[in-house]
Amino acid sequence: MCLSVPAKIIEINNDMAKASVGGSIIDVGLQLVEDVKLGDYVLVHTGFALEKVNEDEAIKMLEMIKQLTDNPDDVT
């Protein structure tokens, strides 16, 4: 099973970006998506942006991930 995580693009340098995920800054490859701009949210897996997502969906996903990590004993 694979998990991609929403990340907000905060810096772009050619086909690489810096993105914010839960307060951490990560390097993200942009080779697989088109037309990414500062402030966009992308789904990141293994260091690559797989697709752009709208901000509302990204925030919902991040909240779900936070709930899982706040209650690790509730996950089956």
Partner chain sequence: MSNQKILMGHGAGGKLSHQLIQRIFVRHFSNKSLSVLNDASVIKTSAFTAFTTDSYVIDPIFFPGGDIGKLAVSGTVNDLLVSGAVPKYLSAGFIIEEGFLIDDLVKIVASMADEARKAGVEIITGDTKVVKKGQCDKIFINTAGIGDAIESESKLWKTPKLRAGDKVIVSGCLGDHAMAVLSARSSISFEREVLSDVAPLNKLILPLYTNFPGKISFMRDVTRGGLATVLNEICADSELGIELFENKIPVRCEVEGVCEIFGYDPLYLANEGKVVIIVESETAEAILEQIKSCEFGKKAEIVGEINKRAPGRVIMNSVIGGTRIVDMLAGEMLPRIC
Given for the second form:
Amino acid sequence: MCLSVPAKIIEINNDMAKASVGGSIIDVGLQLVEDVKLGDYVLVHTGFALEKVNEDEAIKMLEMIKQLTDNPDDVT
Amino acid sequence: MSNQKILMGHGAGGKLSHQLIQRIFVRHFSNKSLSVLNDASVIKTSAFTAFTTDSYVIDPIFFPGGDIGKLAVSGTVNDLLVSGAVPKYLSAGFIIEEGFLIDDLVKIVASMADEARKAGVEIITGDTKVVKKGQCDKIFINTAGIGDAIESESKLWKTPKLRAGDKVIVSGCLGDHAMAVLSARSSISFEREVLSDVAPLNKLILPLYTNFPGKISFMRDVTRGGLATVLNEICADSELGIELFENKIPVRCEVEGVCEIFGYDPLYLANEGKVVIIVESETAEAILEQIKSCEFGKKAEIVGEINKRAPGRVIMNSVIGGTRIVDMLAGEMLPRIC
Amino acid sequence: MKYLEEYRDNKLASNLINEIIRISRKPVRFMEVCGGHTMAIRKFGIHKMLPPNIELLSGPGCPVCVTERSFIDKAILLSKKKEVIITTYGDLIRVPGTASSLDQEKSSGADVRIIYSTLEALKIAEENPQKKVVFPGIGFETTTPSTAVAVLNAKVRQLQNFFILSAHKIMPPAMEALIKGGADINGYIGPGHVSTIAGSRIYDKLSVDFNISVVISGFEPLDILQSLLMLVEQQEKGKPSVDIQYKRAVNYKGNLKAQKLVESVFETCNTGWRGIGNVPDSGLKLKDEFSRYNAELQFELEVKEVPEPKGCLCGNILSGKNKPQDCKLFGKICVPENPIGACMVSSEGTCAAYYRYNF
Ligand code: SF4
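Same protein, the form predicted together with the partner chain this time rather than the form predicted on its own?
Then the entire complex follows, led off by the chain already shown.
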């Protein structure tokens, strides 16, 4: 449910913004979020920003996965 | 520029019709057979003649990278090309809605003439009808095409025979046409413009027949329904299936972006200048190189192969290594929220 | 694309799978409540990479699939009115009601327009003052705020011709009803974007009351695999709780601004879920002060309750009791081009996902 993609804010006009997903630009409503700035990534659902993407947490998660060893036999 | 419009009289066969034909069609399509304006044009054809027809309706009629006229010529030319024929002659039938701007008609006809020149074909017969407002959406075009079938490519005239091990080549990025049309219809825009890929593919396809005669087992243009639909048609009743590799499928990142937003799948998006080619594995790389050397084939890739894993089916190896079935498109693709 | 590609890394995926295989001992059953997860699991083939002691079930998380047929019938009834324009998300358009679908009504002349955002619906209302524009609102916590924004906007712009037919729902009561109804599971793969809005706190009670795991997951392959690993870890340790895998988009409290907006426009009500039945306080209806936007009150909408199509197991599938293969119609009579039940219509429906991606 709830298809939602991370989009980069590239233009803000009051409560509407333009955001890019891989170079495709769509209109995004900012009515549901606070303090969004140019360059922020937001999750977009039905044309509205749901929330800012938390970059620190995104990096942490990938780090955690990278730390898992490739070969289960290495670990006891 | 004027605001002159198409009137019912332009289709009534009288003076207005005559003017329209002379000033627009004959002028732009200029060739001997057409200017005679007989009821039929007589031409000389080869021993084996390829013959095809298609009707073109599109909203909007002008879109980034093309228009309905360019589409009507390229589409029919490409149908001939992929069937192993050298395109020669086209017909053009127009159904025009009353009130259509004459300037727009001129633009469309000029663009048809342009594409015909590039594709080395002559538009030698035609017809125009005008219908009352509301009875058609602006303009519909039908083109039929005749081509000289190349004998070495007789495999392509017949029902495809798949062989295990054959490779599947796609001639470039998928979905550009669908995206160009979508952006013209809606508020989506792109950081770098995405143009429709609509084009006659003579330069891409004919060299393959010359340099690799008889090596191509199957070729089809990838249009509505996208790659998934074409591949399913190919292997539908076969004991063999097609296996694809997701990380090889060429898609522009802008197009992928739109797919993420609306829940589309690039495998189902329409193209107008892409072909899928099935070739023996020994010559696959050489053929790929040849395709890549053409301006229309720069992003070509070997995307899969024919094998026994799933008879009659198209399966996809996902980027993380799982597999799934790629079915035909069920109905129109719609934007979704979930 | 940032925040997408890095979560589809082949090597990291196999790291996660190996780790799951290494630590998983107990037989466990997890349910993904969210149709988006069902799709991703099938699309990337995740279900086939797991050890046999881990079973995945698909839950009721597709708003289209759980929407009762009477709701579709109401939308169809409205679409037949000359003065009405239906503006709808594409998801709803092919869903079969009792006798037809919005798609079929459209082809016989009804004015049905597909929109991506509720703001487009408002625009259509503004441009067609002589018409009545109805928006059938479907969706869960994630989608309801967009409808709330539209209603508040309509009020500010003093639009007289914009109406909502609400089938909005909230998730936790249904997740609870499923377990009470006998769904035998050890944990939920929690819905990511629902939780972005509502926060992970909405599952606290559920987890404690029923002693089950809830791990809120993102939608990319690595997200789902990591969530499965977290679920397995909890189960192996015997300590089920609520945890967030999708931390880049979800926190404990959720999006308070969006929650406030929804609370100002909607209030809870009882509502039916296809396949689960009536669930108390799991629906959302417009508050009295917004009655003028409520299509249920502004139009005559009498429709008969009708039984589900014969043979369709959607109900059991949505509650995890059956798999699509158990349905005699599956893949034979009921296919995506000719859907019999709701689970086949929505591209995220369990039957559609199984049909398309089953290999
Ligand atoms: S396959 Fe069709 S009929 Fe059977 S349960 Fe699924 S949706 Fe219902």
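Here the structure is a predicted model, which is why all the values come from computation and not from measurement. Definition used throughout: the rigid core is the maximal C-alpha set that superposes within 1.5 Å between two forms. Residue numbers count along the first chain shown, from 1.
Relative to the superposed rigid core, the position of the CA of residue 61 differs between these two forms by 2 Å or more.
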